[in-house]
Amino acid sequence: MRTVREGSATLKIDDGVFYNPKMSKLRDVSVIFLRAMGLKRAKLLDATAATGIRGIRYCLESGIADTTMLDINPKAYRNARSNARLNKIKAHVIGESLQEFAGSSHDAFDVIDIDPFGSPAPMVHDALKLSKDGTLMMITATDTATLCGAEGPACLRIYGSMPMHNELCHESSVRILLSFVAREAAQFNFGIEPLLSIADMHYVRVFFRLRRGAAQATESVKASGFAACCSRCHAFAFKKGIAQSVLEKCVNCGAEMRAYGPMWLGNLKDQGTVVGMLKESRAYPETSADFVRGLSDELDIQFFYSVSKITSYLKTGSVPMQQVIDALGKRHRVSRTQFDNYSLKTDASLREVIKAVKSARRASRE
């Protein structure tokens, strides 16, 4: 057994119980998110507790009054229970799976956290049984090889979507997960309102609010659609709704376009929520605060342009990223993106981005 301090929590971790210290930044961001939501006396369900670190930190740092933690692994269940006692929080620690708990419980939770090893898809339906109008959900997927297209058939089976396997794959993985959740939620007459979306390291995580009503459910399903990408010049297009094709030919270079989806084509965040998180992040490590700041600065529009892919298409050398941003920023909205360090989001067209890249290339030679 070893002792670990994280945030305001103290853990004693039994051998064989999963704890990943590299995910502390994500746990910081999740705590900051709940603090920004201003929850008072909320009931939270941690559906995959392991050591209990998330549920414990949520109680100690985010104003959660009552947490229920589930883990079917007997050793993890005992470890989470002892850690809840060690940290003196009000917690119900149960040695059951989410599926078992949802089949017997009549509770409806204010917050539900799903952070499994691999895909969360098998758990979403049961989590919705424990939800109500206004429930906040935080869902993590670590099966990024599936969502990012390295295992395309698996993504079709699990999420019902054709994934991208190109420079846009991390953003599309977030959008595929949200689209899957929206379709599942619609079966319960819930719509979804994304509040924050993250793709980092080996995981994606989405934060959203459920809104009950047939109209809200229908609108959420209609927010999904298909995206098309050009493999030659890296142009993209998208269309909401159930469409057989988005574009057959690229409007920029004439090459064939390939369609992907369905995926969520609505907003990925609520800017008011992220601004609130900025204020709360000041009390947390600089790496976590900087990450939240980057999420706040990022434009919330569909997809981005990879500057490295564009320079490859143009058969030129690399260009300074900031010079491209400065050139575009004179007439357009532009930002960096969490999904790729050498890419940008902008409302400029691809041709305008190419023009800015060429301008930056000339300037770097002078």
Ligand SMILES: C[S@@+](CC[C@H](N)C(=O)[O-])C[C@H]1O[C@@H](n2cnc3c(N)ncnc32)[C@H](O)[C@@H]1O
The other form holds:
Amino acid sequence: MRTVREGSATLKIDDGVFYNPKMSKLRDVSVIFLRAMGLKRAKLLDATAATGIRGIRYCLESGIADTTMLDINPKAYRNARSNARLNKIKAHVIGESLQEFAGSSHDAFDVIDIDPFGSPAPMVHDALKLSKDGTLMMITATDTATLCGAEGPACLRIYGSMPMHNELCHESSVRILLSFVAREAAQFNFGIEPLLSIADMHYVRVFFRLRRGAAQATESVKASGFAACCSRCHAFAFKKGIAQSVLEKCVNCGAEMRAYGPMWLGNLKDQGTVVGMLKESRAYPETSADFVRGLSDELDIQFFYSVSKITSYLKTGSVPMQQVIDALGKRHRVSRTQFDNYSLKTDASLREVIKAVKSARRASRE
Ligand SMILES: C[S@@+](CC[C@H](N)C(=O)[O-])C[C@H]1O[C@@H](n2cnc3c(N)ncnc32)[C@H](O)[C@@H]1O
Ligand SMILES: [Zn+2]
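Okay, that's the form predicted on its own, but what's the structure of the form predicted together with the ligand?
Zooming out: every chain and molecule, the one shown earlier first.
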């Protein structure tokens, strides 16, 4: 057994129970997110508790009054129960799977956290049974190889989408997860409102609010669509709506375009929520606060331009990112992106980005 302090929580971790200290930044971000939502007396379901760290921190730091924690692993269930007592929080700790619990419970929660090993896909349906209008959901996926198309048809089987396996794959993995969730939620007459979306290290995490109503559900399903990427250069295109052709030939270089999706093509965040998180993040470690600042600065538009792919297509050496950003920033909205360090999001066209890359290249040689 080892003792760990994280945020306001103290944990005694039993052998064989999962705890990854590297994920503390993401837990900080989740705590900050819930603080920014200004919850009062809210009821939380931590569906995959392990040590209980999330349920406990949300109670101690984020205005959760009542926590239910589940874990299918008997060791984890006992460990979460003793940690809940140690931290003196009001918790119902249950040694059941989410699927078993959803089959017998009539509860509806204000907040649901799903943080499984691998794909959350088999859990989303049961989490929706425990939801109501306004429920906030936070869902992690660590099967990023599947979502990023590194495992061939696995993404088609699990999420029903053709994944991108190129420089845009981190963003498209977030969009594929949201699209999957939107289609699942629609079966229960819920629409989804994305509040924050993250792809970092080996995980994807989406934060969204459920809105009850047939119209909201239909609108959410319609926010998905297909994207197409040129098989040669960095051109991409997308179109909302299911089963429509996007583009056969690249407008930039004439090569064949490849189709991917369906994936969510609406917003990935709510800027008001993120600005609220910026304020709350001041009390947290600098790496967590910086991460939130990066998410706040990022433009919420579909996809991005990979400067490294453009320079390799142009067969030029590398260029300083900041110079490309400054050149584009004179006429366009432009930001860095969490999905790739050497890429940028902008409302400029590919042609204009190529021009900016060339001029940054010239300037860096002078
Ligand atoms: C990645 S760990 C959770 C980590 C924890 N949330 C944290 O931040 O440290 C996943 C946990 O979910 C549990 N689990 C897996 N499938 C489950 C299911 N269907 N229902 C409930 N718990 C499940 C596992 O036993 C494991 O303890
Ligand atoms: Zn092309």
